[in-house]
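Take a look at this one chain, the form predicted on its own, written out in structure tokens.
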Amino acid sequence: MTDQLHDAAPAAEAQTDSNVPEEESGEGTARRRASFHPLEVSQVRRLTNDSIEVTFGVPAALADEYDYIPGQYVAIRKELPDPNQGGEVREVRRSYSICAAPRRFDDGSSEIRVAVKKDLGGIFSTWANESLAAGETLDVMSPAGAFISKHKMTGLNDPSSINTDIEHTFVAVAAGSGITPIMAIARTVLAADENVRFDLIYANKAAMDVMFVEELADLKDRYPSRFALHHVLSREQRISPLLSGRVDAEKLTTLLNTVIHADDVDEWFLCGPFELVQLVRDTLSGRGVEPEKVRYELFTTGTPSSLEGNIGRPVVEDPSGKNVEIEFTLDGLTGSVKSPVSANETILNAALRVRPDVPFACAGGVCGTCRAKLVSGTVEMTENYALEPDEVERGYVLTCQSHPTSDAVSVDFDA
């Protein structure tokens, strides 16, 4: 997850605002809404010239809050000067995938590791790559997201509970910093079961841009017969023409026909720019791969919304015009706000004007943090890259993309 382009967070299919773990509870799952806590940076490690790995120490008292399933992300909150606003200090929120397998230390504490790649114009990523150091304290949201395996891989984070009676084949396609959640997933499933095979197609511009190059090499050495890594470099010539150049439809088809056993894959993980993820999804769909076997996460759709800090963009109620009554429930408390129809305001923006702790991260329809259930009224969602069809059928919406189409709307963030 990165703050590239408009500093938007990436998205995951079926991401929610739950603080997963999701605990099995008969008819459904128990969800805990993600919340921020101050965590101290224990280490900053340089990965490439423009990327770092940041480790946050999690004290024992908060370890349960930061338990996670490989593939999830955290949002980080920090006040920084905005060069686009004359250096005015404002709050920024950026989401980053967790790159390590879950672990607990003997004293009950744990840690969260994320990778931050510096992107052109990225306020947080630039600051982090240039200035962040051990000892700094940042507000970190408890883990969320559903870019996780649908297989019984954890229970909760117990890799030994994976079904070892059958062989599992996983394939991941990643580009750039899209490798981050894949690292956590690959490390976990390969260590959990000797019957797991994991293939990775990893696209970058050049060898110097490859993140976690040593860790990937270590996985190859540790699991030589079960982990296959295919580096594709778009701006650097490799011995095999297949592994040189941009991953387009023709190259992807060749890769799937020659180096990947595409017809025997239990689950696919796609993470990277929108164009690449969509290309792979379309290609797999054309090959008859069932949609439920494909998990994906996006950097950004390229059209994220802009929220100013944590207060929403300024909107003034129109006493002489038509307003929509927006009611929302959060942490058991119900609030309301009027939104002028002429403003075409999202539910999230309206709610933030009266309650700054309403949950959100990317505001672009791609991370799912602002997920809520529509209790009454009707809305139109501009984008949805985070909710699965069954969630939409059950009435869940992304409030950052939801515009009221009725005179009154009520949503529940606690549902």
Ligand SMILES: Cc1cc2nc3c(=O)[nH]c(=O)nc-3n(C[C@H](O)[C@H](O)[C@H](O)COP(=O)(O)OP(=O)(O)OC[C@H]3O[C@@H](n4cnc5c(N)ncnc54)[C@H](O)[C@@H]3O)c2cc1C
The other form holds:
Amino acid sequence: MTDQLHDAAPAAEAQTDSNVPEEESGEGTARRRASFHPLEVSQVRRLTNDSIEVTFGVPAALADEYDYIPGQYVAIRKELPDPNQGGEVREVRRSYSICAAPRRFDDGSSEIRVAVKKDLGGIFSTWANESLAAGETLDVMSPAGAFISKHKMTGLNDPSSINTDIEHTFVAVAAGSGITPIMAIARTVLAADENVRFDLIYANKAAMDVMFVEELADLKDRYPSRFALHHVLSREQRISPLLSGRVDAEKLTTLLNTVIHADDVDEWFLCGPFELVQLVRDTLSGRGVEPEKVRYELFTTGTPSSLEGNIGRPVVEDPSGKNVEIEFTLDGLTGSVKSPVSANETILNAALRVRPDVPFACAGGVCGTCRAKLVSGTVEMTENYALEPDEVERGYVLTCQSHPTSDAVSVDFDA
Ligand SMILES: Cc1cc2nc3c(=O)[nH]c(=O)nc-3n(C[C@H](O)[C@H](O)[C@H](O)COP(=O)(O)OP(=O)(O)OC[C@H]3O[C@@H](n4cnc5c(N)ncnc54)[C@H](O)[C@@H]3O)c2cc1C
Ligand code: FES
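Let's compare: the form predicted on its own is above, so bring in the form predicted together with the named molecule.
The next block holds the full complex; its first chain is the one shown before.
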């Protein structure tokens, strides 16, 4: 563990605690357990040379299940050849943030829109950018994720809205494809209330890389006094030197002191590469911004080897050696599996041996799909970029990162 992002959600020797308060009710859509359904792609629209927007049609019968809070993501699974495994076909799961505000059509159907940026050498994003077309059907997980406004301006799914009597200021810092969840959040909060102001710092290498360029311009036209957009281009000279070059500590501080109304911000949304998100969090913390006001989403930890590293690893029970007894409850059914101590495997890896429907998406500790409550025993979490500190305190763990440290552990995916 080398990074300070863990300050907010530390990797932990988690332990059950009978005094842990029960989870508050009302998290609703944010914490609903996700499941996959086949959805048809109704449109593929090119955004830039290396990114596309993909729209999935959601039939009326599934519309409730695919209702979402802006900022959430869906996981997509697909069998694709893996060049790292000699072209062998295997199932890949990738998460993509939803980029549109939630809406329902007259016939009760709805849609999910995501944007996929081609990652050089990336299996799914390359395939999607080069081959995905309307008419194709993909397995899409129902929306999940906690990168959402605490102000509950949630469109379809939560009519209790923000206090409209007072002004609210939201600021987002995004880079590259990190704009995707911010699009959904900005579109929703700006439309929800005329007392909302939204400032966006959006960093890219060059103008040709800017995703949603027209949609962002539309937002500026629609809300000229409430939406402020600051493009920063690292490899192109803009008229203002402040908006040219990499966003480093100095540039960020100047931006916060000049163009952003930084002192009276209700919520901050950060989404981009690990280093940028960490820089902004550190800077805000240095300025005395309370951590509860800062939400962040990471698309990757920047270490590709950690992704999927432990999933599907063949491990067999050791008949003569020492095994850990892992018990888990999922959809009301309790199962158990033995895991050899010597294998030091994760709870998720072990549980998948006996229940292939155990939920996961990134397998890298960033998305939170594999979250479960530790009912008994102890575990060590290797990485945690997804759980809030209060969730860890209440006994939640990421099963894709949790290695048992006691002879027996029990987790509850339904809690
Ligand atoms: C919650 C969440 C939301 C997300 N939202 C979005 C979104 O809205 N839009 C978006 O575009 N992405 C998003 N992502 C990222 C997305 O899920 C994928 O990680 C991304 O598209 C890359 O997937 P891939 O299959 O193309 O790349 P992968 O095949 O997973 O490879 C990723 C990178 O690692 C490199 N790599 C792979 N194997 C190795 C190796 N052995 N050694 C060295 N390097 C290697 C590849 O070259 C590539 O650059 C999100 C991720 C999360 C967790
Ligand atoms: S599957 Fe994403 S955090 Fe575990």
